[in-house]
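Here we start with a single chain on its own, the form predicted alone, put down as structure tokens.
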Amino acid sequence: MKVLRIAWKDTLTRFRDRKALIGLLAAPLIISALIGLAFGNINFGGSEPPLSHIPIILVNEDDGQLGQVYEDVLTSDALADLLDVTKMDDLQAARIQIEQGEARAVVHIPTGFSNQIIPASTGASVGQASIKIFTDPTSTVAPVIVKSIIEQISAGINTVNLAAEISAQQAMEYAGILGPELARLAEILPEELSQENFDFETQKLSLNKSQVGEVQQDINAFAYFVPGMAVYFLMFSMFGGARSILDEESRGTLPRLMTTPTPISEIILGKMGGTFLTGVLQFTILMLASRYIFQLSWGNSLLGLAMIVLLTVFAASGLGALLTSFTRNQLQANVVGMTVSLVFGALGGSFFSTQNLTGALDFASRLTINRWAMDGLTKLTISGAGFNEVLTEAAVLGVIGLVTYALAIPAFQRRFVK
């Protein structure tokens, strides 16, 4: 069949061009490697926390029970993976560690802190004291975590002390009814709370971890960036394939083809078919290379992956042909192709996740081929989706391909048939 022969001839011509191979294959792999290595592993619900071993310094100048409570909690096994605590005696030296970037926060417990907080046995009111936290201004998340932990410890201590004070005051109001022994409750209660209900020597902070949804396997950054770069460079090659028709027109080879018995429709379909076949081979080689170079898994559904890849190439080649059919020359086609490829890559998620886009940006993103291709591919590579779960993305890509090809073929025929 003439259409297939023309398509295969154009495909072989492109893959024999060493310069073209750099854009088709080498560039996506190199850029994916650089981005993936720069970002490192991305956690998608694994067991390891996104932050760990935050360096903080504890300056505990208090020789009472409460200072020890803060120290025990911060250095406990429950927080060992989260905090890396260093104890120091010199506050000024500790603050210098922050300025030098060696620590993210300094927790300072002043002298006499416990004596001011723990109520006296005579029922005296609870005093006031404060703990100071010095933080690194260049860090955003770590200081918030440290501050939250200190606030939780302080809230527990304040709750116990406040309960003791209120209970003692109310008991004093009924001293005449309760009798001489129970009237001493104001003296007894703080001591009992300290010894039994709130043991300052053993009180610890506990962290409750709740898992929401299913636990997924940790996935490295290549699972996102390799598909992103593959789709991004596919758009360039599809526009380049469509421009080859204008190239043959300018060189005079296309007019000579039209003098043969081959209908113009078959010639155009053959040229478009060559672009489509080039895209399929390009994507397939990139998938195989990333599988062995980056150990990237492309999911569990081979049928779903094949469907998304074929329809992505179908939609991209159709759009390339449509836009090229309305350009005047190769220079104009180059500008249009490069502009559309860059805009689609930026909006469609080839460089960053589109999950957080809202409003007009989200709407614009959904108008791009890259968005639907990336949604389908990341469902397969990251979420382990099956065939049925990517049918929506496949349907949208298929519609884009059908519409663009249906418009491009008549446009080319009108252009070349004088």
The other form holds:
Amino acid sequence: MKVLRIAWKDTLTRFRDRKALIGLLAAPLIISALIGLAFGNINFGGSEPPLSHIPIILVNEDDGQLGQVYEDVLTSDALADLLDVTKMDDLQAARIQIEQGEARAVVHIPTGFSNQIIPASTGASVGQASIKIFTDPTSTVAPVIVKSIIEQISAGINTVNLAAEISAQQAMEYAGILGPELARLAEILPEELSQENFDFETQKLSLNKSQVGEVQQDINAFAYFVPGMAVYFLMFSMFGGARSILDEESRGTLPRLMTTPTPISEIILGKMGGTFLTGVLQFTILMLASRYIFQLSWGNSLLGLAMIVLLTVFAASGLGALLTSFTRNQLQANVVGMTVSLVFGALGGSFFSTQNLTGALDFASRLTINRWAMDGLTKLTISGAGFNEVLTEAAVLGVIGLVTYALAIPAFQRRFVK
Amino acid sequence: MSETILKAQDLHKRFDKVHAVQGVSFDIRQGEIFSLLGPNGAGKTTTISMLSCLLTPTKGDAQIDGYSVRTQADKVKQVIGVVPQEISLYPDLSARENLAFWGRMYGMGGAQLKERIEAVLDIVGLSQRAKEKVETYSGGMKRRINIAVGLLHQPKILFMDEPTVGIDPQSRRRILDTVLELNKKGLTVLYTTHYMEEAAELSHRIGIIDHGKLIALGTQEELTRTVGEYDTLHISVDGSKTDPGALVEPIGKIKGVHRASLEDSSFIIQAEDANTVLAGIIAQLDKAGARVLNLRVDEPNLEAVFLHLTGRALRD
Ligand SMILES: Nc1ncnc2c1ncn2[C@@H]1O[C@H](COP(=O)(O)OP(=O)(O)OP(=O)(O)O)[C@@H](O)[C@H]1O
Ligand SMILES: [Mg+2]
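Moving on from the form predicted alone, please list the structure of the form predicted together with the partner chain.
Whole complex next, starting from this chain.
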């Protein structure tokens, strides 16, 4: 009973904290939305995309290979429904088209863009080149879409870059406390999108045709990336939850709890239970939100889905608690949590499909919770698998959960009983 | 004499490098306010933590209401109320939510819990603001809720670890009054402080703790006396009709008077207890026809005791 009280107190506190909510729910939804938008897979609220054939003008003054890549992608079949691209040579004339309401955005690739970005083999310093986007101030959604597409192309038309970069970079930058910075993500994202200029570093522009090819694959981006982001952000919140035990220790509420007639095992289980409950709620809300916002189908097996989600949260909260129990303090716990979440996200398929992984990388991937969760979830969402087909994933996640919980509880107990 | 509710016997606590508590023993009687007075790092919190079953003593034991803190922690925890030195509350919950949560941790619930929450809010005078989040409270208000939590389950004995640290004088006054009032209603209190005045005002008995050792124990009067400090009486007389100088010797011979001297027309008399010798002195003066113009008694204070015992001031 007291276990539930403690768990509920934690969950309630988290879901009442508006900043924490952004990290729990808004950030994964926004990133999923961006990825979805970038793939032209827009499906807000209806069966017909409300946004299609957005008139844009491309002014490509670059005669190098990079400008051509942008042009190829923007005019590719994958984006054909979304964008109506007109090519023009005169930037001024193109901008007038916006004012006249003929176009929603102008994408301008300046002269010498390729040369500036790709330095001569002599190794000359890299210049800062930017693609400029001019947008219709009266239009709200279209410019965001165009910008996110350009951003996508710039990031190597590789979703690894967008998601990993934004979350990793921002999160690392404010590596102090996890909750608040992840919360800031949602504030930062629209800001980034509102920038008119996109500056590139050479590394990001290792574009090649095969990567461009990914865009042309007709995959359901939402069906993959919403679960991907949900699992990715779940890891963060599970580590955050585990860390709250250390927060309570330093704040004095844990010692005070220990002076009440409540066994320490119940206190620890309550704290872990609160993290578990938070994870289940977070995942459930993300599933419901994506169902209604993105029209995403979560498959045909509600039972299979419930099992995978519960066991994913079970495993993630267990691992979070176990690793946290061995850290020296909150700061170290934060670093560990951040690192594991990022590495697991990268290896475990939160950002890209692990289907083609082989050898050591595939093995490493199978060591992550994200991998098993994603395998189970994508079987359900993309392949429409049933309960029996995700039993292996469920079993692996269940074992991870059992082992980590079994180790974490006594580890915390040893740590706190002095 | 009322019965003993807490009996600490040779408590020791050794951390990795620090021997924080080194053989502390004392008794607390039912209905008494007992203070542990000592400077920073003396071992007050460590002692209270052992009595709260938060730390296991390295050596020694304590009985509270007959239960051992070593072997019957569950029973002990039902009997004690704890007010930690740090404000140990959930800042993002309201005061009432905090109280509800902590009450449940004491196994309370339902109407009884509701009633107790209102009662303790009333005791600390925060009923009006109970809906607000604790993080919006002033330091003094937080301290009062911190105390309220310790009172919820109607403990037999309340441990208060420096409950007035870092707050304004009014809040401090309020808290001291609350402690006195609770005690008047029968609550036994173990109070720690490094403020001599607080210990002096509140306590029936005081233990002075320094470097993990209880260096003195007793009522304020007993303590100051054991270290050879005396009450000092200053008596000014009208010396126009008699010679006060002739009275120094007879006064010095009164039982209980340690030393007597005369400066101008004022007697300075050191006595073990001013009250017991006062009648005799007045009688002597009266017999000689010396009119008393002014009389002052200076009791020796705890500060002086600490200084005497350790060679250091209580507050540096
Ligand atoms: N968990 C711990 N680990 C190591 N040393 C500790 C620990 N807790 C206390 N100490 C040390 O034990 C000694 C006594 O500390 P304690 O907190 O009991 O003193 P205190 O009288 O409560 O002081 P204050 O008035 O500052 O609260 C100090 O030297 C302190 O550094
Ligand atoms: Mg202390």
